[in-house]
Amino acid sequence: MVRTTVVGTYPRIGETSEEQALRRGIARLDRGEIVEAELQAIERDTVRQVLREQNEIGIDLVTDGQISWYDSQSHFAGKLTSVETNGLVRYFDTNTYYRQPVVHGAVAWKAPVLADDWKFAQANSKVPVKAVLTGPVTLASLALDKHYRSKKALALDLATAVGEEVGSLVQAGASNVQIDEPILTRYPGDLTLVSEALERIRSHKARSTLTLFTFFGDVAAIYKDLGDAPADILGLDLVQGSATWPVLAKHGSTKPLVLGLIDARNTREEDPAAIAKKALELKGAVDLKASYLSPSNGLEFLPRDRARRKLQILRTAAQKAGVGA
């Protein structure tokens, strides 16, 4: 059977009284009713509920739908020397905002971000949980830079910061780590410099299988040289990528792939069986049974419910496909 994975986010808030408690705690938060600490345990306990769902469907390689965090390009930047956050700014063509990153000096990792999480979530999950950071590219092209003045120094020194974050992973115990660029949908020409990030961050993952995904768009003009790139995964977008499909059905993959068919961004349901159908096209071009279905994204975008309904249909497209592997 080909297997399932998420690719980072989950909606935090759902509908019911239990699904609303992070809301909740934020808004007792900002009126001085708890402190941060408080909220943290409420984090966790949605944490939890994220990861049941997930195992409760059968997702094969879940995330702790990165519940703790405000934005994608904050969250991880913001703690690293010489950065500060700044006002919001839209998230490439969604609507989310992210505190845009400043950089006053030069950048540098200081202590692991990521690792307590990683741990609590791992504890809290039948499966493996799948490590998830922001590329350093993405990165730095969404920050504002007032000391390089160049986006490959920045992003090669935000490069080494993740490898490092990537290493206190690993050391956790993370087997699966995965690194996003949806930059290269918009910026294509940037992969040379990912490819040479992704060197820096290699070096630290010992073990543990580096998956490199990009979404938000196509990768149809770079997607044979994608291929080189220095991860043991490629993770696709093939919903608003969909110009990526007929090059990857053309020449296929020598890496196991994330196919991401289910659409992270609409309440519309697909049928499990075009999408096992759909993924069965790549049969001889591309090792089903090492690479994974997934949504084309983060499922943030969605309520709650739509949610959990994508990944049921995820899973019910991944036993499908098995069927005819």
Contents of the next structure:
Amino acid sequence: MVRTTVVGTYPRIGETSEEQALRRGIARLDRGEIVEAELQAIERDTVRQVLREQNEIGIDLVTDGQISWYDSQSHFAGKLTSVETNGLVRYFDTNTYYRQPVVHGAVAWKAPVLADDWKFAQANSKVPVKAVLTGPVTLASLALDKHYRSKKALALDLATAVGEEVGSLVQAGASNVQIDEPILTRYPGDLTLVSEALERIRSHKARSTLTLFTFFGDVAAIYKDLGDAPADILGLDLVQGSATWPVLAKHGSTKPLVLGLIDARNTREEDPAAIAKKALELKGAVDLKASYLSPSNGLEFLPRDRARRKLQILRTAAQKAGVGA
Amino acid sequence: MNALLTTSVGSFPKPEYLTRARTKASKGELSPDGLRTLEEKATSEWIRFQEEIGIDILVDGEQYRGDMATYFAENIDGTEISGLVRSYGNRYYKKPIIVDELRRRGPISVDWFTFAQAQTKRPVKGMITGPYTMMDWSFDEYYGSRADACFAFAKLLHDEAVALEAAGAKVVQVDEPALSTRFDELPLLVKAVGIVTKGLKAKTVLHTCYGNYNEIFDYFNKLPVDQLDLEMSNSGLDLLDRFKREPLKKEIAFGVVDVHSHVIEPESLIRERIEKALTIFSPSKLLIDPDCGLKTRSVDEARIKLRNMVAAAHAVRTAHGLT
Ligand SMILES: [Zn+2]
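Write the structure block of the form predicted together with the partner chain for the protein whose form predicted alone appears above.
Complete assembly follows, chain above in first position.
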């Protein structure tokens, strides 16, 4: 049986009234009807729901769905020294938007951002909760840099900050940490910088397992070098990034993989048997027992009911793959 | 007069009575006819307001729409509507799902155009959600190819554009907020918009927003429309230098008011923006409007922003002797 995991985000709201509590809560906070602490309680109820759904379906390694994140960029970067957040910018090729971090001076880590949320999530999950962070090179690429005038310099300082954050998560008990670098699917040439940045993060990981995840496209051009990046596990989007598949099938991987074979950006349902068959094509080339099956990226681009359905397909596919493994 | 004409991008905020009515209607506590009456009331109010402040080319304000893609999809065969998906912050929308061959079952926005145009002698824009945006914002369980889905939308949206023209639309606007989503697909967008606008005698406009304009600049003159409507106050004022070097061979509707900010731009600031635009574009080819639809603002904010915009445009006209 191949294990299953998710990439990060989970839909915050669904169609039922109970599943829309967070949306109502934020609207009430905006109107001044509740205070921040009350909203946080609602957020945590939502995190419990999200964990319950993943636990019930039987996902082996879950996340808190990044429910408290405004977006993938400003949630962490916005809390660093010398960073403010500005107007909305389109997030890659999605129809979602992030508040753009604006860097005015040397960035530095101030205090843990994610550790409390992680502890809460782990206390409410039957299985390990993966801590997920946006990687420094993606953060640097999507920010507005008014200080460094050098993506590399900014990325490396951000890497130091992400490293501190990883250290605080590991101290809180996280045994699985994932760094997302979707920017590699757009600028494969950034791999050298990603690796250099990961070195700074790796020194804080202690005994935790460090995953490097790329999504929103393929990494075919850099696949062979990606294996040398200082991470324990590599996560790959094999749907939008289907061009990675032939190189992966040909060269295999010395590191365990997260195989993002379930389309997390379209509602069309995959045949679990076909997904299992595809995963098993890697038998012998990849250590499938140490690897995971997953959606191709975070699930927040799907409605909640469809996201659940995708996770059921994922789970069934993993079980079917187990029969042949 | 034909200088510095003022217009709007499309949507206006819904008055509270309409927002409440929509909630009721979604729960089945208000009949479709009851809702329609209030949508018409709100539309008439916005038409009157635009006339009162002196806007030259009007919009119907899209009081009957939730989301621009979903509204079109609901009126096209071969689609279903998904559950809620997040856009940003606390904003969610329902996405179309293509489940079968796409077919136009009848007029989509023509009735509302006709209703709005009947209330004013000034031109009202006919509004079409563009084929590329319809494709990009839909889930696809049928075509399996982005190009095929996009062209299927383009063909039926052409029929809609022809119907708007036949109903009297002098201006037809194609909204493509998704234009800058994937640069490698810009040729697809140009082709698809070309299918929509082919053979139209009405003035054609393409609106887009949130763009990395530098990446798409080379396509501006290739877009098969007469006028480009761009968000300039929020992200694009830097773009002017580039227009100076590489002139636009079309009319431009120049966004001078940020639609995502509660901050009300004073008339003086808007005047400065218009003056800057005038250093590049001739007044007969320059229209003045907000960056994008104003639906995310409150009714009061939208009204003040529009009032200041029109006042600024009129002041600049006077200053340049364009009246
Ligand atoms: Zn717009």
